[in-house]
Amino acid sequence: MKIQIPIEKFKDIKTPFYYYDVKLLQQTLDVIKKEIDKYPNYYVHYAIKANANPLILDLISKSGLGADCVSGGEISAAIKAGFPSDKIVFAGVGKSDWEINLGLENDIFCFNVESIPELEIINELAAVKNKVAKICFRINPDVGAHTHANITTGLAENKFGIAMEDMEFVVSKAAEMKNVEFIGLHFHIGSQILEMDDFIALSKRINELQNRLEAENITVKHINVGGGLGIDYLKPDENPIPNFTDFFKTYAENLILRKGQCLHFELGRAVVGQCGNLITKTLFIKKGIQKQFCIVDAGMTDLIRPALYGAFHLVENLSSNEPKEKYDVVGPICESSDVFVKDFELNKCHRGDYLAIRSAGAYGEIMASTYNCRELPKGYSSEEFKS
């Protein structure tokens, strides 16, 4: 089923640009709310790194979700968008002093701490402000995820988190400090995970770690399992909303929460991935010796995932119903890796045809660059094209 995008209203808009189906985004948010309402102690924080377009953040903040931030800029964007400070979590291996101070000044819910040096700095900066910073320790669970190597985060070889062997030690260090309060454990094993077995493995590891802490008479109020739930890049129209039912149910059935414990999630791609489409216009059809190229005005500067990860995005010709032909869909950037898809069947393309690069709501616009002195793509809400 071809998506309904009003190309007749695009004639005065400069391509490339992002087109966000806000109806689909709202439907996705409604499903998330319906599912977490089954579990009163479950809380979702939207991972702003996936997409920080103001129109996206405004809708998500109004839905009641919290915010997961990995920079001071994201904290500022979250607050500007209306996310309550007490629903903001701040993660990242390299937090600058000004970013920590920003979190302290706004009394955010917690800092997800990834090293002892970071813990010490947060304690020092909080002391200057006469505040107590709530912290969770991000523990590296050494659990693999069935996803791309560049987006796994929970293996011992990754830069993220504190080693499991050091868990009790860092908790004891925090207990000695006057300006931090240890409230929980944080985990995140990777992104674009479609196999629930990965989340089961994480749950079992957390159960083991909680048993270890309880043996030391240490209890925690909060468990944060991060995000990671993937989307269907191959068939976005058949599966526009991820399987949140199985996702939350997997944790409910496998993670043993203690009485009064809260479980937190940090979902990004699963929330916004399918609502975004990169709209681009065909510049030229170039016939090579063995293949033909559809050269478009969007490039890796607008959507870097295919060049960076070899990621697949479905491409559709919105302007043509002619028989399909094979193309390499490529951009204008002066890099050989500026390719969206190779040997891909599209309805016959012509100069001026509009193409939609699907499932681009996450890690699309937010990762755009001005390489080759190109302008950043703009993002538009589907509501702006209503007659």
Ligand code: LLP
The other form holds:
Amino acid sequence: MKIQIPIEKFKDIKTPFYYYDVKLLQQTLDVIKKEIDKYPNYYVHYAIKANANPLILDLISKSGLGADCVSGGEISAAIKAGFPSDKIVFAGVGKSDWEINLGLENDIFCFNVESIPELEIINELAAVKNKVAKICFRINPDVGAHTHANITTGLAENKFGIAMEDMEFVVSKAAEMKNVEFIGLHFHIGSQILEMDDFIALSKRINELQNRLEAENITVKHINVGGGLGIDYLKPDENPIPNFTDFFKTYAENLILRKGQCLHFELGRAVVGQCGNLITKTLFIKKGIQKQFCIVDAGMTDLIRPALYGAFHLVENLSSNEPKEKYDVVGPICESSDVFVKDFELNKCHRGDYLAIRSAGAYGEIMASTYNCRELPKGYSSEEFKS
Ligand code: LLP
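With the form predicted on its own in hand, show me what the form predicted together with this ligand looks like.
What follows is the whole complex; the chain from before opens it.
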């Protein structure tokens, strides 16, 4: 079964574009809500970096989630979309002064701090404003995640976070400062993680670190385990909504929380990944010697994941039910890496056919570029095509 998308209504719309199934997004948000309601001290912050299209942010902010931001631009987008500033967390290894100031002016919930120089600057800038910035330290737990090397973040060799051996030192440093308040620990081990064992390993590491802090009589109010829950790129229709039940339960069973402690999550891909499809039109079918190419009007500028990470996205021909043939589906960009899938079976393609590139809601539209002087793709809600 192919995805049901009303292609007859696309005639006047310029391709390529993103088509967001907002019903699926709402169902996903409803499941998250149902699951976290089981744990009164759990809080989910949507990782805006995955998709900041206003129509997506609007739905997510209405569902009551907080926001995880990594730039001043994301803080502004979150506030504009109605996320309350006291539910905004702000991470990133390189925060500029204006971005820190923006966070301070909006009294955001917390800065996730990744180094001592950053801690010092936040303290200074907060002093100028006569404020106290709440901070969590991002600790690098040296836990590997079974995912693509470019999207693991929790190994000692990565640029992220503060080394575990420095934890006590940075905490004591923060205690000496007047304009920062140390409220917790932050972690994130990577993205597109499907093995719960990785989250178990992180939980165990956090338990160890908490024991170490307690030996120094320090208990924190907040633990933030970041994001990372993956989606099923191979079978988006069988698994349109990730298994949030198992995800939260894994933490509930493995991460030992202290009395009154809150557990925070920063989920991006799992929230929006499956609701987005990149819709593209076939320009030409070109027969090579051993291959045939289906040349489409979307390129790596619209969805860079296959070119950048070798990521797989399912492709479907929405306009044809003819027997399947093998194609390399390629874009128009002047780069050999501008390929979506190779040797992939699609219902026979013709010029003008609409193709859907599936599971493109996360890190799709937001990572688009104007390389080759191309226009950025637009994003439409499925509601706009309803009869
Ligand atoms: N928190 C932090 C600190 C992060 O660095 C990230 C993602 C998240 C949360 C959200 O992770 P998620 O739940 O979406 O896995 N562009 C890549 C993914 C980069 C992820 C960067 N950090 C891709 O297309 O696969």
